[in-house]
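Below, in structure tokens: the form predicted alone, a single chain.
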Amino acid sequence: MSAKPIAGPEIERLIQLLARLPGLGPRSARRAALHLIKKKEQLLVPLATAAAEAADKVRVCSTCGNVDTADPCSVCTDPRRDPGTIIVVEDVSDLWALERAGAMSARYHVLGGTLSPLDGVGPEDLNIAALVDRVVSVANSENAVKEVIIAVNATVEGQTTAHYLADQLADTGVKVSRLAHGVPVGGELDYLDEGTLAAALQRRSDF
């Protein structure tokens, strides 16, 4: 026997939209829905709003595969970044993840995802034969890429795909490299993974 729905159709397609966002599941959807409609003015309005400017105006950047309001995006376009240097991620999250930590002012690179043959995904459903083109496409000029960053998720499908990007880069004459994995700053060896700790080892550097 199915629930019988708690409210009006429209408050429960709402609560069924926000069960589908990443860390919400249907008891946090509901709470969530209470929220933004005892606070409709504050939240729920403005809210709807901003939904629905976004859905109007993002696009995705055809240079990087970033999301943006313009094309190509605020970072291919920021003339302050290195454009000999490109960072590769998986997923825009990984992008505006690096963006916030400010280590670098560099291009990026999203791939939308990693090589998965389990799962049916390959070479050609990635954006990695537009990166290849990219580093090709400039090689001559005076914003010549000379370095790729492979900056992908420590996962078995991560490291795949970054052997996959390095063989594919590998005629193109630019230095292809990648983030250090090991103990990360204010960790404490007896909480970590024993991968983690093999990395580190194998990566140490002199004092």
Given for the second form:
2 protein chains.
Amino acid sequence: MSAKPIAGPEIERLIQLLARLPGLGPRSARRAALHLIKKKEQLLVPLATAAAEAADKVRVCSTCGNVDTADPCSVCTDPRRDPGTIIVVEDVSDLWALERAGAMSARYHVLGGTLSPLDGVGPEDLNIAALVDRVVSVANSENAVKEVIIAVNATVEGQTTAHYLADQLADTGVKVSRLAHGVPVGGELDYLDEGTLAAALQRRSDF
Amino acid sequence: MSAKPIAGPEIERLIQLLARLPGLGPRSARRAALHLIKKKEQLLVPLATAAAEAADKVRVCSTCGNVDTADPCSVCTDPRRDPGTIIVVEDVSDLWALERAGAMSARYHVLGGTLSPLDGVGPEDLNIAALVDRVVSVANSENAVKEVIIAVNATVEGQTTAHYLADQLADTGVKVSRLAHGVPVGGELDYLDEGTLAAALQRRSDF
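What about the form predicted in complex with a further copy of the same chain, after the form predicted alone?
Up next: the whole complex, starting with the chain shown before.
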């Protein structure tokens, strides 16, 4: 690889920034930059505008930790959502994934990560105290939270965090639940790990 | 999939535009957008600026068809490059790939595609006449072109285009060559197609 840049500095800068996106390496960033340049009016100019507008408008919701262009976010202010159910997720991407599934019309709470003592992430680094406050503050109102669904990843860190959360919420009296383990829909048994298969057998349901 | 947008319109617009980049689908575009939003100052704001600057500055080189922020491009104006050799490529991405290889310090000519009668792409749709003009115009000067290397893809369309180009250049008297066929460096014979193996055997060199 020669170190000299192939194109002008503005193009090189665009390539460098695109290469920092997840899912794009140096080679695909170059391809993406070239695609943007070739479709300048349809893609590059709109992207510049959209990125500037998003940067200007984006807010972190002070209630739940979601990102949106309004604070409180559109999920927190949606009157059709059940205020009695809060789904706790690690990250905004998990919130988006659950919204795509469209299975529940609940509110959310974004932790911003998981407890990880090895990486120095303790309870005070996550959005946990705000969750307990949120549950306690509405305890005797008509918007009282009835159930907190802990929807963290099924990793060791996720499960540690889930146990800590359940402990913290124990005194509030709300029901605390978590996602089911089992065979993914469309999944083939042969490709699943032993833990998942054991959980699916153990928690089998009547046919 | 619910049709309703998950986040504000500015964020949705950013996701939609990112999803149109090669290598990013709808899901990875959402992940990329979220990454940009989370790193607003380090990534989203610089990307907006870089995209706007690139859109403002980018030019198609009127000599060779390369994209750059100058016209003629930095390759065409580089005095250290041999003006006697022109490497003909299909696309700017091929020019970049050959520059990364750094094997020759020549000039380029970007065709902008390949002949494809089925898709209605004829010689007049490609940057072919300009190549012949370019060769003819300097014929008796000190910058006379001595060799045109046809570096198109080893596809049917590429080879058809190569033959057409060789015909067009026949009267100019310049040497016309093309890339070698053979075993890719690091390639395993077992995974190569018959055509490549036959070519590698036929064009074998002395050890």
